[in-house]
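Starting off, we have a lone chain in the form predicted on its own, written out as structure tokens.
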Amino acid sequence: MITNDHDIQIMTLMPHAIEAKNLSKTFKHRVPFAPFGSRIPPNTTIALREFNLTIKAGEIFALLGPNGAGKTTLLKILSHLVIPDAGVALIYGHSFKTHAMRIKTLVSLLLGEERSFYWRLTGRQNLEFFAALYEIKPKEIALKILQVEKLFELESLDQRYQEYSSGMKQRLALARCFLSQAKLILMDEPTRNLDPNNAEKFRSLIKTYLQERPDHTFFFTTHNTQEAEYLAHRIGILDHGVLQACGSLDELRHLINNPNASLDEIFHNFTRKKS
């Protein structure tokens, strides 16, 4: 975990990259074979129960949480995919209702279900497309693309998408975010279908990049504790919509009255009462 002081005098100087205040979403889902005209109420399901963080510039944060926990709602609506029912997300000081085409140039997302990429075109292709929805100069972008190219060690960009292996398309999908120039990047489950070699890859150039670029700010979530402990600076463990706990990890083990806790035993300890 990242706790050095030059670290935290950064993040103490930067503003807030997010503040989430009062997020609320409930999502609807009609009843199969309800009679028609009937008054049956559709299932709900609630998603996000007045969420609220704050996270400084800067900063890698890691969210963790079971399966349902609203972490990808969280994410879809930080990035303004998703309208919650109540609250206000800000985004570096910047207001979805003001401001959001600043936004959309302030924030990278890679979702799990990732389905934007053009399965007939190859990876190059894809990438010069993407490039050209960010905005980038066309001089410039065969320079950003042989940037992402090597640094995420793409194979075979002139191959069609969808001839790739799990593997490829994940390493191109972090490549497209990168390929922007946004300085809040959200992630769900960066390395899910990383090889191990790949995956701690990723995390090493993840660490590399924002000590060269101390205003831009990692949030991930991820199922493994290991890979949180080792990035982030902060964690936090959401349940059924609500934040259960958030804090470095010494903070989350002074929470459980436990020093030598592992995140393990921390996110269980949050987590099982409610499952």
Given for the second form:
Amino acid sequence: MITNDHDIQIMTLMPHAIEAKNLSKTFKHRVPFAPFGSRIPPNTTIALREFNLTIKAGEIFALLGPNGAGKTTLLKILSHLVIPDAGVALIYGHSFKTHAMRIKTLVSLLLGEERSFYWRLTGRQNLEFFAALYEIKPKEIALKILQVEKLFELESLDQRYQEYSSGMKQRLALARCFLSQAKLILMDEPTRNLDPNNAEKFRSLIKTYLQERPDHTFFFTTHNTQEAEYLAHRIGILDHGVLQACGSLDELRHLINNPNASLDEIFHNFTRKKS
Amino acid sequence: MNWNTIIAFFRRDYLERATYKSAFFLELGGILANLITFYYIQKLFITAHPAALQPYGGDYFAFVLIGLAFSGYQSTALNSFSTALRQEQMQGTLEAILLTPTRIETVMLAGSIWNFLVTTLKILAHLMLGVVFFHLDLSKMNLLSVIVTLIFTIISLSSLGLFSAGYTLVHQKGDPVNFVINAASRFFSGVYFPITMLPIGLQYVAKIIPLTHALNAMRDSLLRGYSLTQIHSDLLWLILFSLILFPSGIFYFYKSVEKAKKEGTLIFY
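Following the display of the form predicted on its own, present the structure of the form predicted together with the partner chain.
What follows is the whole complex; the chain from before opens it.
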């Protein structure tokens, strides 16, 4: 939700945080146990089809979509972990082809993956390692960790990661995400492993964090329509690799000619047709 | 490459290994058991004085100890790049690292430094135990020749490791060719016996293996105190291997990274 004129001014002046133009991606899977030398064509999964989207700097954007819709692939393309087959993604006007390392200082991605830490190291040792990789100066690392420790209430940072609860693991992943100096924050189902209380806490924390930093852009995927509605300026609905709809809640309601529709109803409307 | 990043990788590996407290003593025990075995094999043939060992002072124990110790570099160079990447893939941390402004070649190189250091310490342990307990004579050692040989040994052998790392990224498994190369070159390069004992045809095969020249130069430098001029033939072979294999290994590795990113296999395990 855009709150005031100041926010609008910032969003107008800054270059687009994301410009995705005609992004397409198909994954090929080798057929298991295919006889040696056989010419069985590989199975294919179309993850994205000519996907177009522009996100303004300072915007909060939620992407909804059923499982396998292509949401994670999109996030991985935007963070240069996967190269698209066709199309281009510009981050703050920079292309990955020419400014990959520059973009990596601008983008941070929260992985919904518990296995992305070193299990035998403590939470603090993990954060120290990733802080160095984010090129934070050695003298500033302790202070930066202290900041995220307070922000995310990381009470057992000196225990080994393998001893953490799912909630603590998720909070550590969030802390790592905010260690970097990134202005574009991408999150893949950030509240998936959190209980309702912690999920609620996370949402208000994100909201406060972003209100204090109006030049930061937040792009997240979720299955939780309430979360999308609570946080996002605009919402996109992705299904079968195609952006079915995109806009503010009112704009989405307008698209299905139902001014009172809930986001759940809108989601079902756009995804049921295809399935 | 950023020094702080390299230090961070090194510190991470140290902290992880430090959690396995008994590993150090077990490895030291393994080295000692190895040395004892070959010490007694040497005693078995003490009166034989095989002609093939004459260029190495006729001492089989000294011959095999250097062969064993320095062939460790081959295993490390062949495997540690691919292992560094494979471990990150398997642990699920490669994705998180590649989201930072860290290049994949940094992950590979910085993630291997610990392994190279451990291998170097193991070589030193071999030599020290040999000197202290088994009368290994290193009094003639030419340190400059040892260091120069070591540098070109690591470059030429690591170039093969780049091929292995590229294969691992694309196929998400260890390189099976690695095992064959490692085993074959241990046989041909004279780790356990002088290559002059091989049939003449196989001696030509031995010539095109980097480890053969690395071991020759290393034995000459350590046991006979040969200068750089005296080991120039083996050194030139190692430099030639480095000049051919290193650029082609880099090229293959970058092509593999690109392919893995396109196929989406870079971060899968």
